[in-house]
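Just the one chain here, laid out as structure tokens, in the form predicted on its own.
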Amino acid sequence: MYTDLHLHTHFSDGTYTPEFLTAEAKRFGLVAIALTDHDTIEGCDRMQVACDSVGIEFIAATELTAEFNGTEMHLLGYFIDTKHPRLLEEMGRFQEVRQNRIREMVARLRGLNVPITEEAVFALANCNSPGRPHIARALIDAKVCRSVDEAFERFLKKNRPAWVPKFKISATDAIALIHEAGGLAVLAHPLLIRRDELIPDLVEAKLDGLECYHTRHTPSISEHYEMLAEHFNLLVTGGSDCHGMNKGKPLIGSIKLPYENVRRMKARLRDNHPSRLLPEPSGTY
């Protein structure tokens, strides 16, 4: 009975499509899902017909990018209403905000004389959500460079030649905007901001809880952030962060978190939705 609560497919800059996402969970045994695709909710449809298929229990969730004092943070939003008006009409402007990003750092190689186009990204993406490992990809086509890591090293990490930054919304926005889409806010991988000290300034703002459980973090990272999240009654989440084959490996099946905090979860949002339904498990757990 584990769910796995952070997952990307190809409609952002993942490589799996959502049924074969689908596909992976139910052969690693997971009862539950969230995808969490980059700025869009464009393929929470398509999985929650395949999790219907086989069984599995979908969560319709999203990861937005943020910052809080300067620091970049990533939000994952929890059982948002993928029809809600004002989340839909953000998520058009994050997809711009990321399209002409990719646009800037296409001239920028073309500028290096780097023979690629930003058609060939855009074809390469096939989404509305794109991002680096777009760009990537499109360089390893080009045979400028041999892998994604080392597309990133020499052109596409921050300080490197082509690289462009990105337009964040504030943390505090990005709260209120999944509350308001009906939603509980988390602040994704909180190991890799590095910044602790921001986290009650976070709660301040309403966040509702933290990723305790991520590929990146060691089992004394994860304790660590389980303390934090108890001491200031946040709910405990956690996920793979499973790209497909973008990041060299799946990832999913490498976390299972247990099924319990899903319906902590759920209890958090009845108390802050009374009357909200919210999608009832397949099976027995």
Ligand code: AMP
Given for the second form:
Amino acid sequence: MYTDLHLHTHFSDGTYTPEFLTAEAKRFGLVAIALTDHDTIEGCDRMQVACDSVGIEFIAATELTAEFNGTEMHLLGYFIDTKHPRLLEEMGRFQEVRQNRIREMVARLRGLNVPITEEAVFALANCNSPGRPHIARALIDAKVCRSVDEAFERFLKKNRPAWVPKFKISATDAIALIHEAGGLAVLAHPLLIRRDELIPDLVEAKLDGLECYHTRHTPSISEHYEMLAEHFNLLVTGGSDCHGMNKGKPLIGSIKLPYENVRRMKARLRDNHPSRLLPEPSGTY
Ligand code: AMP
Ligand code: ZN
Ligand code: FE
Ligand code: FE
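What about the form predicted together with the ligand, after the form predicted on its own?
What follows is the entire complex, opening with the chain shown before.
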């Protein structure tokens, strides 16, 4: 019994619909999946319906963009209440920040005589939580770049000519917000941050878990984070970070996290909120 707890749809920068992503999860035999779109939960209702129809357990989640001491980090919030008013209000603000940043980055590109428009980027993104990958795709459509990687290298990466810094919630506030919405806060892909020395402070801020398994983690890296998780009494999670075709190839199926880890997540939630109703495994397993 395996799960994938890190997936994106077109409600942020993935290319799959919730329905197609769920069908792919079924094809790979996954018994539980979480949707972790950046700074939004808009895909969760549809994904829940799709999962119910094929007997997959669905975990509502999001991936919040945050920062700690100037370092960007992504915090996954699992089992969140997708109707929580303050969570929705805060995410609305993050989406506005994202949209304004797209406008600023397109203006910089136009200043460099790159012929793209914000309308083209927004039309292509077709979501409330647009990001740099959408600008990259617009640059490919405009035949300015040949690949997403090239777009990031030439224009979009930190300190490249079209890069604009983005306001981010602090990691401590993000963890508190996830908890307020009834969820568990997990540090996403710690290897991509490479700041293990920050983990004790995040634990102090009540971080619940570490994403030990991720497409970009080698087996020895996963083992390293498993050891850190054990040391700090953190939950172990994992996921493919599938963005559909946005990252060249679909990654769903590449990470198979044992279902036992989901059981442990629920046990921790029950400890925190004894009366909490949690999704049950569906189907016959
Ligand atoms: P944004 O949310 O607008 O800052 O965009 C961040 C997203 O861009 C991340 O989720 C990554 O998937 C993607 N990304 C970041 N850096 C690169 C890169 N160098 N090449 C390709 N994709 C990247
Ligand atoms: Zn993404
Ligand atoms: Fe991420
Ligand atoms: Fe992600």
